[in-house]
Amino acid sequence: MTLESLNLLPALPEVFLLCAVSAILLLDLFISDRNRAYTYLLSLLTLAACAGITLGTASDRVEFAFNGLFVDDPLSDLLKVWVYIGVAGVMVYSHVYGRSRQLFRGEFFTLALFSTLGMMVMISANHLLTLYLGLELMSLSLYSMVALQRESPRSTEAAMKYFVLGALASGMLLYGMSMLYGATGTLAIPDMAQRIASGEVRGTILVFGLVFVVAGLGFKLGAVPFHMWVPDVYHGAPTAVTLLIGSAPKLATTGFIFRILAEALGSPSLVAEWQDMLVILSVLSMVVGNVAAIVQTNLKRMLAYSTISHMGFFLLGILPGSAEGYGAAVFYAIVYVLMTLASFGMILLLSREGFEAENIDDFRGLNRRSRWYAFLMLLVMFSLAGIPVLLGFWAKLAVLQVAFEAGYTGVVVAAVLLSVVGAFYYLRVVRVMYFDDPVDTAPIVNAGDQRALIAVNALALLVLGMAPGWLLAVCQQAVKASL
């Protein structure tokens, strides 16, 4: 291995978060508690860092890194953009939060930040290892971050839950890997299609390890049958770590699943043996999260069920194995973490010291108290309902189109039926804000940075629902420009 072959050019933003979590990790050791702010800043300067640098580093050139470990390509690059919105997101939304449950520390920060460096080498792993070694860095600062509230019964459960569970998820997925190294002969994701797309792989071995690799991938998106730890991990951990967890790691996972299904097992004698599954999946998922959160009087646990559901719509996109039904599935992903981060920050919001806004009831009369909070949530539950003109229409819409043009006629059917069945239990909290008197009358009270977010982040769903072609057509332009 030489210099040259190294090119640590297309990893530059990885490096340099390397580099500035360490700092901030040593530097929190001489902040005191009162001055945690500045923590807290300068987490929020380096993702802005890492998003200038991928941002001015960008092309529509694929490079490689570290002899062909690592790839930089259209699609890295606007996946780590958003992955750096979502995660700043979730430290604005919750500094306050934090501060009330002893979460606003440099622990949080640095985790977070290293779980975002774990999901940028996860989306632009070219090797199987490193798609391994991305994967368990997000997974374990992820774990650790739920196990934060040492003294919460409800936390410690939680990440007990999500840590063996997951280690499951992690060891299936392993194994699945080392299936298709026997099958291929290779760990690399090119050498690996060329090899399957010549003939010269183990069919009934490769075949084997698929199963493996696309339920180990069922687990980490919680869908069914592979969703037991979402509810539990999403009402147990505190609402910010639960915030983390249902936003940016969904993009990571989407770049899991293309670096693996479209890139190494894209050939078209394997894409009939994951479609298949794929299927089963998504149908489960729909039905399973939509049935299921319609009892749910927890807004956590309803919102978990509505992640499986919804984690059941994202593969819709990724059936047809085409190249725009990959671009509409990382479209369905942005969407959806916009919708997580709206609806998670107005629960955060409303929190505050020795009160978790997290039933139902607590919203009730929420209009009452302040009218623009509630528009503001009616926008979000449409738009997760899947109501036009909202970007969450358009999300859907596109990978329904993809997966009808593909033949897929009778999941799609499936699909609009139960997405009517979703928009029930979204509504119901409309009803409750606007219809129902409120139980709580204590003044809301929070930041400024925190106010003009949650305005920003739920008219986006409006303004970007009015044009949605850019952004869906930036997703299908950095797909075709990556495969």
Contents of the next structure:
Amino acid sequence: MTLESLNLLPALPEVFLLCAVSAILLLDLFISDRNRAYTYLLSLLTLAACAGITLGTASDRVEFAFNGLFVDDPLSDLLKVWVYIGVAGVMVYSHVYGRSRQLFRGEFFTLALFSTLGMMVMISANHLLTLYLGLELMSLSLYSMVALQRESPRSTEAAMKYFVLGALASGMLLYGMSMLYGATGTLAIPDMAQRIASGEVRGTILVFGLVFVVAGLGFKLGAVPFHMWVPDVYHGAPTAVTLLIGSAPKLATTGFIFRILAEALGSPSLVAEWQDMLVILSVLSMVVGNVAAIVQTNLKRMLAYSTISHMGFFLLGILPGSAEGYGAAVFYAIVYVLMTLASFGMILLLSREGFEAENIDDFRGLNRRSRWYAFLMLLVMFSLAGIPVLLGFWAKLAVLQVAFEAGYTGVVVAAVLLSVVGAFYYLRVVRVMYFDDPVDTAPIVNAGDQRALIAVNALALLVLGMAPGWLLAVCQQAVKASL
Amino acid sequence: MLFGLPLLSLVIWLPIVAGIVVMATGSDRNAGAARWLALIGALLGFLVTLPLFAQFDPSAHGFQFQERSSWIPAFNIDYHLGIDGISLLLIVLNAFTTVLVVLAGWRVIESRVSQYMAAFLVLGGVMNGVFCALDAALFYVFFEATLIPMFIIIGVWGGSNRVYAAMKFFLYTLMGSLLTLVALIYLYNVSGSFSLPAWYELEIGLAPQILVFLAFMIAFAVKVPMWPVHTWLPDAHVEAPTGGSVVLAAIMLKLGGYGFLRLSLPIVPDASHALAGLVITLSLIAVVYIGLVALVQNDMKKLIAYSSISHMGFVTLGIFLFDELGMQGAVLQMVSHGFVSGALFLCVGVLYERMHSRQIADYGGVVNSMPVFAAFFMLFAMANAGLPGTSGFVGEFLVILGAMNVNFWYAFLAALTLILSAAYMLWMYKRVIFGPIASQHVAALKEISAREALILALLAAAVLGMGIWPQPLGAVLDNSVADLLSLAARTKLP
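Next up, the form predicted together with the partner chain, please; the one we just looked at was the form predicted alone.
Then the entire complex follows, led off by the chain already shown.
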């Protein structure tokens, strides 16, 4: 036992967050419904403080804590900061929406923060057990948040579906991990990589375990053919919770994939094994996601299928198994989170008491009702479609480029053609906003912080699209420094 | 550089910033302000192109007014601008057209004026970006970004079937250009940068060259548009508002021709030579067959749209003859077509505003109530038919001469257009302008206003000026065309 191994500094953000959430949980008991805004503000403050700690302790070194169970590297810092941004965005977007739907409660905020903690643990895990613990902490918080509206049968059904399928996925993942343990005799990620590299490991068991791990990852990402839960959960959950499920956890999953595929199972012989599986997942996701999205009339369902297709694109970045590729994938995930926040944020903004603006038709004639919101939504949709000069285009270019470089020409051509299909349904939203007359003429009422956030969020897609260089460079450097 | 200003950046960004300012005027209560701001923006945008013309050195080789700074280091993408004579002419044409379009929409557009004007200003700036870009990623960004404003223009201010036309326009062109993206990624992986001048020096084997050429060709052929991927154009033209049609015909189609010149020929010269026969065949089909299609149209806008396709066939034909006269002719034809087709669409717009019909059958005897308009329309119809003394003659004549140098039958087929276009233009003109007065509505038509007369007079001056004295334009082009031909004449096979 050395002093080095007692060092908890790398885990300071997690430790702080845990203490803060516990305090908020207790304090909230004494706050009346009228003053619930304090919980909201405290939660935002906590996230801001976490961001401060993470950025303050960030360094280019890779540090370990808890006897190597936990790792703090540049990539984890980067992903965590974006997780804070994502979760804080969810809270700001949803507080007005939540007030009229019994969601503006202490539970919403504490559960969101606990899921944040889970994501952070996933991102920083250096051991399969830690990874699994983080995953479950995040997932269990999210399951209960979907069910937070107890009276709504639709959310209850979605919660059941999410829970059962999520448990199945966790089971698969655990089974796969146990195989990996059986083959290598360790659950620690660096040791596992070392033993695999030494060549003394039984290949069959390893590959067997790998298949289950990839299937579990596929579930968590929502990649086809493990995507069934995505549309139902996105549609059934209260939009505020959908926003949370659709945004920050994708970053945690990115971290998860990086730890397990790049760090633990990144030896060249194994890379070739999982590449074949990911190609199938990626292409199927792009096909099913884009084609199924066309026929949706519900915007939340459409965005769910669009998520599936985006995950297909994201996997293109993982495919090459190179640092550049992971960098592109991380960039893609961050851009995707920004776009999801803005798109679901807009649904939340247009919803009001007793009315959910979740059908595409609810956006009819938005340009006549509010030119500003219509313009922002136009930016978001064209960014999702990957039209230059918006940020979504650079994310696509980054992953397409690395996949092309790795020799997946056919996959790249397919991806490009499918994004034409994708453009169709994003255009449809723009079409109803600009070309049609409004059916809903109620005034749009929002809080100031929401209005400011949606403007910053959507304009960021444009501004960062004009100068995407630094974000891309940050992602590439973080991955290079962490591998 | 004038006073050390980055002129090309100004040419691109000034209209875009003006567009944002116009958009900020908001609702239609401030429509007047939006109109005047848009006009000021468009005029300034035109004024900053004039020093380019004045300072352009026609005796120099290579790109001028270059600006270069690093943009996205991760991909080695530079913000690299520069122009040669070909881009110069198209930039000036574009800035000029933007002014006309703002004027043309002055009274016609009454709803969401600020958005309308802003869309055209932004579109103008973005298209200047395409003509200035010397970095392939920058080129692609501008090339694609043009779709967004045009989609909105067609969809919001268009005719009854506008949604269909806007979607078709967007998806058709997106489909074409995304394959180009794959080709660009390939070239990046081979060369390590997106710099066009660097790509001009790159050695590539024949098989990849052919694939790259085809990928480029799909994008540019859709844009030009070439037969058989032209079907989006008649729909888009018919449904678009007058201003949209003008910009589409005058500038946007040129992006395709320009793409062939800037990307296809110099980057993959061997493939360009190998597949020149294909492009020439498609061009001749466009010239002859689409000319015949134009003959039977009942809708004036459709007729002009088909005539556009047929005339753009001359452009692609001239480019792929690899002959100095042919290529000069192709570029001059692009410029002339910009003036003439823009003017014709404006003329149809003038009639449509008054009658709300584009059907030829609804008209007849318009000359009795609108003699001045009839005179302008006559001039532009003749220019479209390629009458000597108008701009239409210069480009077509040079292309036919170039074709004659290469193959008699190319020239023969291309020359058929002189008969065909005269036939469809004059026949349409006769049915609309002359003959007995078709209805009370026609009898009650009001002569064009001073604003409309000004727009048409400016275009008439351009058409006649270019037709009578094309020498200055030719001088600007001489070295650029020669440079391009020498780049295209090399073999890049390893």
